[in-house]
Structures are given as C-alpha cells and as structure tokens.
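Just one chain follows, in the form predicted alone, and it is written as structure tokens.
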Amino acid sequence: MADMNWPKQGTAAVLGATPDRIDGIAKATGAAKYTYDITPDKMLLARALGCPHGHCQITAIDVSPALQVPGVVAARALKNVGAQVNWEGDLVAVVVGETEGAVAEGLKEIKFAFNPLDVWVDDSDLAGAEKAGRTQGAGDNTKLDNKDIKKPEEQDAEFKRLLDECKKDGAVVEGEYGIHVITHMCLEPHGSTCEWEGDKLTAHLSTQNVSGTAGQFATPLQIAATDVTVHCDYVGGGFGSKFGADSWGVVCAQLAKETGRPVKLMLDRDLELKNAGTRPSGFIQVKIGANKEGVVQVWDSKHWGTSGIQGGPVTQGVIPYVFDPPNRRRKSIGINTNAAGARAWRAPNHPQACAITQVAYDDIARALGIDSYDVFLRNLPTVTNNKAEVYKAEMEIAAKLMDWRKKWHPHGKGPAKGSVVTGLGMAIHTWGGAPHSSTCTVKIHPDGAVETFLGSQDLGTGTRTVIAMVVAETLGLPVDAISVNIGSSKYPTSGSSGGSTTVGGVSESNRRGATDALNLLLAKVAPKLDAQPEDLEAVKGRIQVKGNTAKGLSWKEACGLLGMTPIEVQGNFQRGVTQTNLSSNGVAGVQMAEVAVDRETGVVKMLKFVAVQDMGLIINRKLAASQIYGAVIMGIAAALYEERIMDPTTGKFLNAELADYKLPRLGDTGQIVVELYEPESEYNRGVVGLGEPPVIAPPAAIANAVCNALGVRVGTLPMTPKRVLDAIAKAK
C-alpha cells in the first residue's frame, strides 16, 4: 500500500520541480475570471459615497433626489442622521443603476449635512497625542537577568546601573526610529457581484476565504449559511485585507434582493485606500547597551503607533524583534486616529517591529566601528526561534552572494562617486508557517480522470498549482492530468489564505485523499497482478509491482478495473488535532541590502538585494522564489515609497489614488537575488508556509545600508529624498 510520508528528496517525480502555474496561460490570455468580470444578465452597477470628512457627526442625509436621476434603479442611506464618521471616506451611502453614468449623476444628488468633530491624525506625534486624549496604554513588560525586580523606581535605578555598565567597556545607543502607516493597495479592489435564485444568494466574492465567507453574508440576511455560495475563481491580490464579507458586500446582496436583479458593488480606488484596511505604525524611543563585542545587553524602549480608529501599536511580544537580551523593558502605546482601522498584512507587526529595532542593533556596530555582519551574528545565542545556527548557514550564503566581506566598509566611510555613497545594510526575520485546517474530495474516474475538490482560493500564489503536483506525486502522474476544482463555499471546507498556512494545509489534506484513494485503486488492481496491494506503486503513469515494469497497467488500463463506480475519498487534515508529519513550522531567513545614495538629492536607490529563505520541503521551486521575489519588491516599497500621507487639519487622505499613492516601479528595485535553503534538515520537516517571511526584514536591511552608506540614520520610513536630507542637515 502507499504510504502518507513525502518520498526522499532525489527521488520525488514532481516535489521540487518548477512547472508552470496550471492557471497562468488563463491569466496571461485574459480567459481568467475575476470578481469584476462577472457580468449575470440584467446586472446593476452600484457604486458607494465615501463620507467626504475626517470627523463628524451626519445632521441630516436625503438620497431621494438620487432617484430622479434616469437610470437610478435603487439608494440607500447606509449611516443615520446622529451617527457619527469616524474617517472620510467611511461609506455614507449607495446608489444602484444601469450605467455608470447613472450612477454617478445619482451619487451627486445625495443631499448630507453635518457637524464637524476634532480630527487627529498624527499617529508619530506621541506627546500631542497624550495631550489630545488619543493614546491608550496596551502593556508594559519587563525582564530582567535573574532579578525579580517590581517597583517602577528599583527597575528605572537597574536600567540604569546597566547601562552605565556598558557605557564602560562597550557603548549605549539613544535612538529614535519609525515606519508609518501604509494602505491595502490590492489591484482588484473589495466588492462583490450578488445573485440570487429565490431565496439563495450567490456572492461572487474578491476573497481569501472562500469557505469561511458564506456564515458572513448568512447571519445579518438572515438565511441559512446552506443557502450562500460564495464564488471566488481568482483573486486580483488579498495580501491579509479580504476575510470578509464586509459590510458593503451584505449591501450588495441587500440591493440585489431589493431590486430582483444581480448587482455589483466593488469600492472605488480611492474608497478602497480609504476603507479596505492598512498595515500600523510603528514609533520608538529605546535606550540600547552592549558590550564591547556588540553583543547586546539591556534593551529599554517605548514604542506606539496606530491601527486606526480602534488605536493599537505594534505588539510589544516582538519588540525587541527575533532577538531577546537578557535585560529588557518595554512599554506599548497606541493612538486611536481618524482613519479606517488596520487589517491583517502580510506577516502582521513583523515588519514594522524589525524596522524600528534591528536598526538600533546597527547602530550599535556604528558606535563600536564594528562590521553589522559581526553584531548580528554575535547576538544569534538570544534569538527567540531556536534557530541560531540556520541564521548563522543562511548568514553565509547571504554574505557570499553580497561579496559582503569585500564591499562592506564602516559606517559612513566608504568611497564616493561625487555625491553618490554605497553602503551595505543586513535584517534577519521569523515567521510560523504552519499549515491551517483543510478538507478535500478526491475522485479517481473510471476513465482514468483524477479530480479533487475544496474550497480553498489562490491569491495569485499557486495554490492550484501546488495542489496539482502533490496529487501527482502521489499517483505516479503528470502535473496536467489532476483538475483541481477550488474557488466554492459549496467545496470541502478549507481554511482561509492567512498567516503562510494555505500550502501547508492543502498539502496536507490533498496528500492524505490522494493516498487513501490510491490504496483503494491498488486494492482492486493486485489481483489482476497477482501481487498483494502492498507490493504495488503508482509511478510514471503505471500501477505496477514495485521495481518491476514489465509486470503492470497503464493508469487508464488499472482505473477501467473500477467498473462505473469512480473512488471518492476525503482527506482531512485538522490543526491542532492531526497528527502529522508531512508538515511543520518556524522559519528563519536572512536578507541583505546593497544601495546609493545621493547626498545632494536624498535619493536612495536600489543596487542589489539577497534574500535567503527557509522553508522546509519546496513544492515548486519556481514558485517560491517567486513569492520571495514579491515579497522583496513589497519590502522595497515600505522602505523608500509608500506612505499614507494624511492632512492633520481636515483628516484627508491626500495621496488616496493610483497616480498618488507611490509604489516603484521595475527600474526601482535593482537586481533581487533569491535563495532557497534547503539542506536535508529542511527537506525532512515536510512543508511549511512562505508567503509572509521573505516581506518582513527588507526595511530595515535598506535603513541599515542608507545608514552604512551615509553614516547618518534616517530615523523614520518611508526614507524619501526629503527625510534623507533632512538627516543630513541634522547630523551637520
């Protein structure tokens, strides 16, 4: 019989190779379809009113002049006079129509009033936010080497002692660092085209959880979740923002029921910069000592930042990040501002918590005139992950792929071209990985058909593609022989594409259903062998006796022994409950940055980046480096581009549209360089998720390389030509 195990690296037909995503001449061609292109018969085209102010209370709101406007099929108010706006941009309101042109005349129309409330919006100014009563304590924590220490005035007198220490032999950085808000910039923007059929919805729904989305549109329409299927084929990015239904997609299936015809309602680009979730600052203020070896001793900081309305910082659990002294007290703040609230993004706090501490580690290699390469690899014994000596391996291969020991120079003294200086700067992260929940059906044809069934969904990673190859891996097929069917409530139950689990989990599930359904092919073909189903494999389109090709069928020849009953098996993986070994968790990865910088501009620019990334056992090779790839661009652009730039008097979101809101562009990012670490330890832990790690150190290894290359820290990101100078002028 098969067995559940992965088989030995070498030996896998299909694990580790690069074929192409199953889906990309689809995508490619334009055959793909999104939500947007979902066009029922007699479908309505609605569009929402974004509340045009920072902060306010609605006087008064009338959308019966939108229903004179010709072509206006349907409005609704969606807030009540007295409600109170917490952020423009907040949907007031929504007209239906038949054209885009009638829908835009009816939004006009609306007739609002209000009175204006305070705004704050300065999510980076701690003392005037204490001052204006919009900061919230989130927890204080402390630790001391050995020591039980409580009152607040013996651990101040400690903190103190030990830096005083450190200022003797070794040196004690005072810094401040920051990254600020940036917003959910998904290509395909939020929404939804609603249908129904009697009293069943269809939601043909932008989301990365297709099978946990149906008990959302269920519960406030009051249906059964039965009787919602949501539908989602393709996803024109997710990124952490579309769990959801969110509350302009019940709208839609509102307007629909109201109005008896499909409706479709996606956000507007700049409602969906304004609503559709950001990823929160991060500010500190930290007191670091160590040693004269770098090696860091006492860590002292208070940090805060903003998730929007709700407040909340960066978690204090990952400051200081990945690395832990032996002395260390922190305090969280958080500041409630006027925006939309934070959502989930692409490995949550991690990155704002290694841009604005693993700077201050640089800065100490600055103070001591120490190679940042010696400080981080000095303090891998404090790691939190268990994983110093992977760091120290990827370290290696990261230093030779930067020619680091060659180019590296100390801290603003490197060789310069006119104004231009080259400096090298260096992160490490951590992430978990481990697989999510996940259900599937899989069938074996009498034709020799596989097919396999859940309601899983790509974000645009390959999942289709993955699911494919461990399939055929296991029944000895080629990629383009499985029909993979994700993208349907109505599927097996699978869970969301969230915290780097999906690859794991539909791993998990389609590799015990395809197993389980092979051993009962195997069962019917030994007799027809005359061999046990023991002795049989599934290998290079054949059931045959192990080793033996001369003695076995065609796949076709052995599925035609099923008569006209196909095999139909479940396989079902539950986390927390399933034991296994076909996957894991925990990730660590190095990352390595080589820039520009003008001294007369400001502009930094991107010369080179190495990335090297664990991951356990590697489903498709081409696709992991892919997700790294993207990862790395992403990280480029909270470096050195993207930023919410708020108005602090009206609490507009100013930069809220494509043309605005600044990304790099393909000249921008320089030449990415990506490896996989992959050593038998790895390969042996079975499969662990990637989309999050390679997008959390690329901040702070830029900050580090702009600070190496200029000797001068750019306390804040996102590091644009004017805080550049502005360091500089300061530094002066």
Partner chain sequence: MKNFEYAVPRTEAEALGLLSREWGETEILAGGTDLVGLMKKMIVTPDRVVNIKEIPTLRGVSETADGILIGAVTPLDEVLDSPLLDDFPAVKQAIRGISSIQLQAQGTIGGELCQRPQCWYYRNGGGLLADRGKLVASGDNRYHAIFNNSGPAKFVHPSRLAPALIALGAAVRVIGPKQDQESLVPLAEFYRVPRDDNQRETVLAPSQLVTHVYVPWLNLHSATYEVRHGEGPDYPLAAAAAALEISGGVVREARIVLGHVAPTPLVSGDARNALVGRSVDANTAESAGAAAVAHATPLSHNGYKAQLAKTAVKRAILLAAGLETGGF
The other form holds:
Amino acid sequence: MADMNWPKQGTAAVLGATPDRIDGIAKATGAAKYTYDITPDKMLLARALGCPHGHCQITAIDVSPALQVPGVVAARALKNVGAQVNWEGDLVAVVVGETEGAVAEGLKEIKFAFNPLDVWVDDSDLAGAEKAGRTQGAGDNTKLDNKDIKKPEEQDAEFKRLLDECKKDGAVVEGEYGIHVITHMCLEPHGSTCEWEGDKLTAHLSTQNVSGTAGQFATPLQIAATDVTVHCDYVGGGFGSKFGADSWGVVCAQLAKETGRPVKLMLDRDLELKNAGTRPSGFIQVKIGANKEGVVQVWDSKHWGTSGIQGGPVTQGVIPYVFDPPNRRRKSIGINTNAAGARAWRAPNHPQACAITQVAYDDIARALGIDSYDVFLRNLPTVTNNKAEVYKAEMEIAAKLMDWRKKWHPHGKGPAKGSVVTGLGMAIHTWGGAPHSSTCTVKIHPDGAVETFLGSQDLGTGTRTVIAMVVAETLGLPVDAISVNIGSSKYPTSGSSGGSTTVGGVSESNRRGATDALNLLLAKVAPKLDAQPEDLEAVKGRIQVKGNTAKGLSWKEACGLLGMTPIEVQGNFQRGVTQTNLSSNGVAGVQMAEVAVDRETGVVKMLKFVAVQDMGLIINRKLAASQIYGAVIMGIAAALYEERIMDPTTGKFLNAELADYKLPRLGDTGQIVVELYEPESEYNRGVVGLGEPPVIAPPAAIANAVCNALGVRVGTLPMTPKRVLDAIAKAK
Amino acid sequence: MKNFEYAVPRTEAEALGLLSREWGETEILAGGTDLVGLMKKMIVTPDRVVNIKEIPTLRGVSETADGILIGAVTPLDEVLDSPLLDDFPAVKQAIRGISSIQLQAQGTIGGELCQRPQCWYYRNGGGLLADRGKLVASGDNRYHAIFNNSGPAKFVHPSRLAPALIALGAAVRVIGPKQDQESLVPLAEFYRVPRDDNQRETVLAPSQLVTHVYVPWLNLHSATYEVRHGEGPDYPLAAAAAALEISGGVVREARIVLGHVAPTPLVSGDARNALVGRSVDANTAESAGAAAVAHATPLSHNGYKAQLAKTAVKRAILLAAGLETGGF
Amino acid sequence: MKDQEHQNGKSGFNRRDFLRGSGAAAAATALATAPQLAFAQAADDKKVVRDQTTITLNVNGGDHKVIVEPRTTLLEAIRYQLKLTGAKPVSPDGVAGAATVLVDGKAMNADTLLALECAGKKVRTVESLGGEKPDAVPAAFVHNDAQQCGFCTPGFVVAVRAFLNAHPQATEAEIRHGLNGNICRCGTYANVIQAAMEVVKGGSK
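Based on the form predicted alone presented above, generate the structure block for the form predicted in complex with its partner chain.
Now the full complex is given, and it begins with the chain already shown.
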C-alpha cells in the first residue's frame, strides 16, 4: 500500500522542486481566458452607473431616456426614488447595449437626482468623527500582570504606575501611528458574463470561490442551485474581495434572462474601487513602556478606523501585533464613513495591526538608543504564537542576508550623503494558514492518463501546478502527465481561496485521492508481479516492487490492467474533522527593509528588502518565492504609495482611477531577497498556507527603516513625500 | 464615449477646415493618451475628432538655420532619440521622466503641451474649475497649485515638457483660425489661466492648431528636475527646468520655469534674479530655489509642495550647470 | 509650399521674433478677429467617418475586417470582434499598460487608440508571441514565474518584447527604468526583471 504521508524530506521526487507553472505559457501569451475575456456570440455589454454623491436620498431616477440611445438594449434602475445611498459609486442603474460606446451614452442619458445628506469620510480624525456622531465603541480588553486589580480606576492607576516605572528605568513612548484605507485593486474588476440555456444559468464569474457562489446566484434568482454553473478558469486578482456573486452578478444574470442574450457586466475601474473591496484603516494612540533592556512591560492604546458604512476598526485582538506584553490595555473605536463596506484583504487585520504597533516597539529602540534588532529579539518571549524560536532563527538568517549588524546605526545617526540618509527596519508577523476543506475526483484511465477535478480556482498562487505536483508525486509520474481540472462549480467542492488555505486544501484532497487511486491500481498490479500491494511503489513512471526496478511494469502497462473502466476515487479533506499529517497551521516570518530617504524631497526609495518565511512543507519553491516577492511588493505599495483619498464635502472617492491611485512600479521596488525557511522541523509539519503572511510586515518594516534613516517617525502610512516632509518639519 | 465624426485631414488646410469655432464641438486627436481617456469618461464629448497624425508635415525633427523644429505629432520617443536635441538635455530629461515606453511611443509633443489638467475634481466630472475652485479649496488639494491659485483655477498645468521648452525659449507655431493665418507664439505666453469652465488653458482659439514646436539654438545649459513620488508615468509632484547662459563661470542670463505648481508653467523672475551675475554653486542654486518659492501661497493641504519646488529649482540649476544635484 | 518652408525653418521662425514676443501678439489678434467657420464645412468630405463602417485591421500578420464606430477603441475591436483577448482592459486611461500591443513595432496602449487610427498599421498582439514555439519573452516569463494572477502579464510581455527589441543588451538598471508603463498588482516585478534579464542573456536554456 502506498503511504499517505509525505515522503521524508530530501526523498521526494517532485515536491520542493521548481517546475514552471503548467498554465504559465497560456497566461503569458493571452491564451488563458479570464471572465472578462469570455465573449459568447451575440453577447451584450452592460455597465453600471454609480451614485455621484457620498450620502443622499434619491429624488428621481429614470432609465427610459437611455433606451432611446441607438444600440442600447435594456436598462434598469437598481434603486428607487426615496432610497438612501450611503456611498459615492453605489450602483444605482445598469445599461445593456451592443457596444461600449452605446452603453456609455446610455448611462449618460439616465435621469438621476438626489438630495444630499451629511457626508463623513474622514477616518483619521477621531474627535471630528465623535462630534459628527460617527463613532461606535468596538470593544476593549485589559490584561494586567497583577490580576487582582479589577476596578477601572485602579487599573488606570496601575497603568500610570507601570509607565512611571518604565520612565524611571527604561523608556516610555507616546506615539500616534496610522495606516490609511487601501483597495484590493484587482486588475480584473469584479463581474461576470452570464448566459442562459432555458432555465439553466452559466455564470462566468471572476471569483476566488468557484464552489461557493452558485447558490448566491440561485437564491435571488429563485432557481435551484443545481441549475447554476459557476465557471472561472482564470481570475485576475482577488486578494479577499471576490468571494461573492455580488449584487451586480445577480443583475447581470437577470439582464441576460431579460434580453435573451449573454450579458457581460464588469465594473468600471472607478466603480470597482468604490464598491468591490477596501481594507479598513487603522489609527492608534499608544503609550508603551519598556525596561532599560527594551523589553516592553506595558501597552496602553486606543485605536480607531473605518471599514466603511459599517464602521468597524481593526480588530482589537491583534493589538499589539504578535507581541503581548504582561500589562496591556486596548480600546477600539469604529468610525462610520460614507464608503462601501470593507472586504477581507489579504491577511485581514494583520498588516494594519503590524503597521501601527510594531512601529511603537521600534520607537522604544529609538528612545533607548538600542539596536532595533535587539529590541525585537528581547521581546520574543512574549509572542502570542509560541514561535519565539522560529522567529529567532529567521531573524538570524535575515540579519545575515541584510548585513544588519554592519549596516545598522542608531535612529537618525547614520551617515548622510547630501540630503540622503539610509536606514534599516524590521518587523515580524504570524498567520494561521490551515487548509480549507477540499474534495476532488481523481481518475486513472486504462491508457495511463490521469486527471483530477475539483471546484477550486487559481488566484495566482499556481493552484493547477500545485495539484499536478502533488498527484505526480503520489503516482510517481512527471508533472505534465497530470491533467488538472479546476474552475467549475460542477466539480467536487473545494474551499474558497482565502486566508492562505488553498495550497494546503488542494494538496490534502489530491494526496488522499491519488493515494487511494494508486492503491486500487496496486491491487490490480500486485498479482501480475507476484507481490502484495503493500510491497509495491510508484516511482519514475513505473509500478514496481519497492526498490527493485527489474520487477515492475511501466505506468502504462500497469494501467492497461484496468480493462475498460478507469479508477475513480474521491479525495476528501474536511477542515477540523479529518485527522491529518499532511498539513498544519501557524507560521512566523521575519522581514527587514533598507531604505534611502531624501530629506529635501521626502521621497523614500527602497534599497533592499529581506523576507524570511516558514510555511511548513514547500510544494513548489519557485511558486512559493513568487508569493513572497509579490507580497513584499504589495506591502511596499501600502507603505509608500497607495491610499484611498476622499472628498470631505461630496464623499467622492477622488483617486479611484489608476492615474491617481499610486502604486509602485517595477523601478520602485529595489532588491528583494527571499529566503524560504524549511528545516526538517518545518517540513515535517506538512503544508501550511503562505499567501497572507509575507504581506503583513512590509509596511511596519519600511516605516521603521524610514524612522531609522531620519531619526523622525513618519506616523502615518503611506509615507508619501508630503507626510515625510511634514514629519521632518514637525520634528524641527 | 459619445459617438463622433472622425476626420483625418492630410494637410494643415484641411485640418483647419475641420475645426469648429466653438470649444467642445471638435477635439484634436494626436497621441490620444489623454483625449481618449477623457472621452471615455465623458468629460470631453466632442461632435468631431480631428486626427492630425496623418498630416505629413506635422511629424519629425529637423534643423533650421537657428534652431530645431519639431512637428507637433512627433512621438515623444522620436524626440528623445533625436540627436538634434542632444544639446537640449532639459527636453530629453523631461521625456525620460515619463517613464512609460507606451506613453513615450504614443504620446506626441504637441499633445503633451496641450493635455488637460490632471486635477481629480475635473477628472471626476466636477468641471474644469471644480465649482469655481470651491471644491478644491475646501477639499483635498494635496496636488494642487501653490502659486496663482487665488482665482477659480487651482489645478496645476500637467505638461512635463513645457517648463523645459519655456526655459529654452521655445515657441509654437499656431495656424488658424483663417486658412492662411499663422503665428509664432512663445511658449512662455502660450498658457493662460482659465476663468470659467468653458475656457481652456492656452491662448488657442478652438479653430487653431499647434503645428510645430520651435526650439531656438541659444547655447544654453539646460536641465529638468522633477520630484516624483515614484517611477512610471505618474505626474511629478513639482518640477523645474533651468536654462542658463554661462560665461566665464558666471550666469549671464537664466530662465527658471516651475512645473506642477500653478495653473500654468511658471517662469520665476525671482529665481532668475538670484542667479544672474553669480557663479553657479550649491549656495546660489539654493538661494534661487528659496527665491522661487518665497511667494508661494499654498492651499490647505499642499504646503509641502513649496519645499519640493524649491528643491526642484535648486537641482535643475545644478544639473544644468553640470554639478552634483544631491538626491538619489 | 508654406509647410515646406516651415519644415526648413525659413519662414516665421527666428529667435528675434519670438524673443520679441511678436508671435503672441499675432495670436491674440487672431483670437479677436476669428471668422465664423461653418462647422458643417467638411460634412461631405470623404475623410470624415460617422457611424458604423467596415475597416481592415492588419493584426498579427493577417488582414481582418471589423465593423467599428469612430469611438470604437482598438482594444474593443480586437477583443470583441477578433476575439484576441490577451490585451486587457484595466483602466480607461492607459496608465496600467495591460492593453499593450505593438503598433508598427512600438508598444502602445490599445485602450487609448481608436480602431480607425490603426487601419493601415501593423498591429501585433501578445497572441503573436504564443503558438507552438513561443517567443523568448513569454517563455522567460514562465521560466522566471513572472506572473501570478496573470491579468497584467500579456501587456507586460508585449512591453518587455518592445523594450528589448529596442534595447537588446539592456542592463538591469535600464530594465528597471524602462519598464514602468505597466502595473502589476500581484507584485511580479522582481520576477519580470529576472525574466527580462534572462532574455538579454540569451533566453532560458
């Protein structure tokens, strides 16, 4: 019998190798079809109209003039007169037509009028939000080393005492930090192409949730979920924002039904940003006290932020981030702003928490004149995930790759070359990354062909390649011998791609399915080889007696014994139910940044970035490294470039086009060094998700590097030239 | 996009015949990198689009008796690659600053000079002046003007080549409105501040057309320095071009032009005065930078731009003089 | 001949004139005295296109008839009529570079070009770099994993192809400066640099 467990480290044939993506060339030459690319015959184009004001009551809405425009086929209002609209860009109407031009003209003809209501979009101004009645308590939590102190006023006194003690011997920093709202900015916007055949709907949906969206169409359309097929071969970015069919997906299906033709409705770039995904902001006031070694003794903070109209801040559970000092008080406040609701953004809560709290730890280093590395090191005993040893090992590797000890200087005390100063910063992170539930069907055909089916998707991690590698490893075949089928809700159910769960999930189901399928095959082959199935192995394209290449059959010969009927097996993994040695959860991760800052312009330039990351067992080292490179670059974006900017009067999202929404370009990213940390202890844990963790620490690490360079804390991210210059001016 | 008539004149005369007398009715298509996006967003909705790229005389870089002539539809990358412009580094540096090979290949020099403001209130449908400037004044103006912003126009002129060309004493040849009319407009006098949403940012009439850019050979030391947030085609936060006439180590004449700080490219007499008669070094450049922004009038969120403009002036001067600029 | 003269710079262009500012004065006068130009003047001119028309686009080496309106972009025409969907619509303003195609050999954004402008030009899309034996650039993208979600990738591939055509011996510093017209959200830039460098060095072996 084939062993379900992963092969021992160093013995795998395929795992840990670096094969190219199996769908790579299709994607790189335009052959891969994304939702936006699906163009059935007779397809109509639909576009939505966004409300022009951030908060208003609709006084008129009439789509009939749009129908007069040549080429417009249908139009519908999505809201009624009297309805209140809570954010600019909320979809109020849709026009369907033959060409993009006709639809644009139709949208222009829609009569829409409104009475403006009060707008609040400023999420950094807590006092103003309170005055405007836009705040709500979102919880607080206090932990004192002395558990006997329970009354609030006694706790106040205790925090004061603890801070005073730190002031005497160590240092206290009172800091204000923040990070603004950013968007998901999927380059393929949200949307679908919907086509009906009778009462059966096929929704080509740009989604990270192939198996979980059919029902989201069915219920509002009042059809059975069995009559819906969600299809998505390729998705142009999701980052946590594409789990739903979304209201406009349902509208698209309705319009396809109404017009009797396939309809494509993809959000315009600006509507995409206004509706389909933002990450909550985080702003904090903190008093942090440490002893003279830099070990933090007390943390007392109040933080706030917005998740849009619901008004939730960063969850208080991750404040301060990763570290949990013996005395800690945290209070959180949500600000209700006229903006669409936030969506899960790659590692929800973590990047912001890291960015607004590990900067305070670095400010302790600054206050004490201690190397930041040592402050992080000395606080490792308080990490919340029992990974102090992993962090320590990763810190040592990162420091070597960065040449930290040689380059580091006390904050603001480095050599200046004219107006340019350089600095180092670091931060650490954590994430779960347990696999999602996943079911697959593995088939071995009598001609030797192997295929697997599952309702998964490839967000960009290389899902197909990972699956092919796992099945190939299991069956002793080359990667290109495996045919991988994902992207249809009619395939066996696999989880949505969110929270770094996919590689683990699909590896679980496919390892299980392929092992079971192989065992059926071994049972067929064993008599032929005068052996017991448990004595056989599948290696290098052969089924053979273990270790005996002379006594075996080629894979093809072996499969020929199946006669006319393929083997078909389901691989099944249920999170929290299935016992497993194949996967685990929980990672650490250490990152270091080196920046140059031009004090005269406030421009920050990335010089070097080092990311050391554990992820249990690594399936494909090339794909894993890509995830980290990409995450670091996304982190650079949040650290230095991107933020949502809103007009205080009208609530307009001012920079919702890419011309205004700043993102790093190829030339902005400096040198990035990625180190995959996979000692045997990590390998033996099995697969742990990687997508989220490396995106968490970059903003904090870069903010700390900028502070180290300048000797001045730029409190709010992104650290634009304006904020850097303002911080320098304020410090003078 | 609203539909429109599409016209492809082959001569200047044909082009003039196709242009309307009213703003908004016709638009001139050169590279289209700005216009097409504006039309898609229905910010600009012409009845006719006149593609001037097929007029052969409007393309190319050539030498004249006392300068260089650049056809208005000459792509920026051809300008960049032209050896005829090797002695005008300010122009080449400005084009290099647009670090997108697509925009350099598609964009034209005439279009670059005539592009519309990048102001996000305008681009979001708020009108050119955004409610006579009120939206800008009370809103987010971090990228807006720090000079000449007391009137309704508070945007910054987006051209990245104009400061360099103005500093170099360039002029544009303008034809129309009548068939045989032509004039040579110094680029320094080409831009103006619109007073209402229906005016434009240049002295052109709707039925006039920029056909050529003329850069005189004045033997100047020139440079453009842009302060950019990052790489890519995004506009600089502030920029300056310097053209210096230096002899015997002393600045005899100078033209310092600031970009992205005012509704027009801004010639700074104060910066000039701080330079003329002095030798160029870090101190004079610094004082010229300080002089350039001494009278800035920032809005609520863009005070930092004065520092950027000051630095841009200083560094453009140093770069023009072949000295270390500082910075990265 | 007037144009010819201007090409030679013999008429109207001398520095005395512009230094005196006489040009501006002339322009101002012209503004004041502009005569009414009949807008419909060219209505019958064959050079004006209204409404739908059939044109021929030369794409990837072949001539293709497409039906376009003046407002139809090149991107719309190739995606919806020629079903060449490699070039992607990402932003209406072309700053993302996702719709990059080669027009007469130069990288341009198909989303800010009108289809009508491209009649008579040679358009090449990313699809022309694929097929049985893919071009070295997409091959290097795959080998260096310079793609994640892949939505920006075709545009990036075309941009790299154009850039390396012009700079076959590009250094890493030149690549870092020269390929900033494309946005990738997944963050594949580091891999794109590697891919481009690999092509410079002769491709993946």
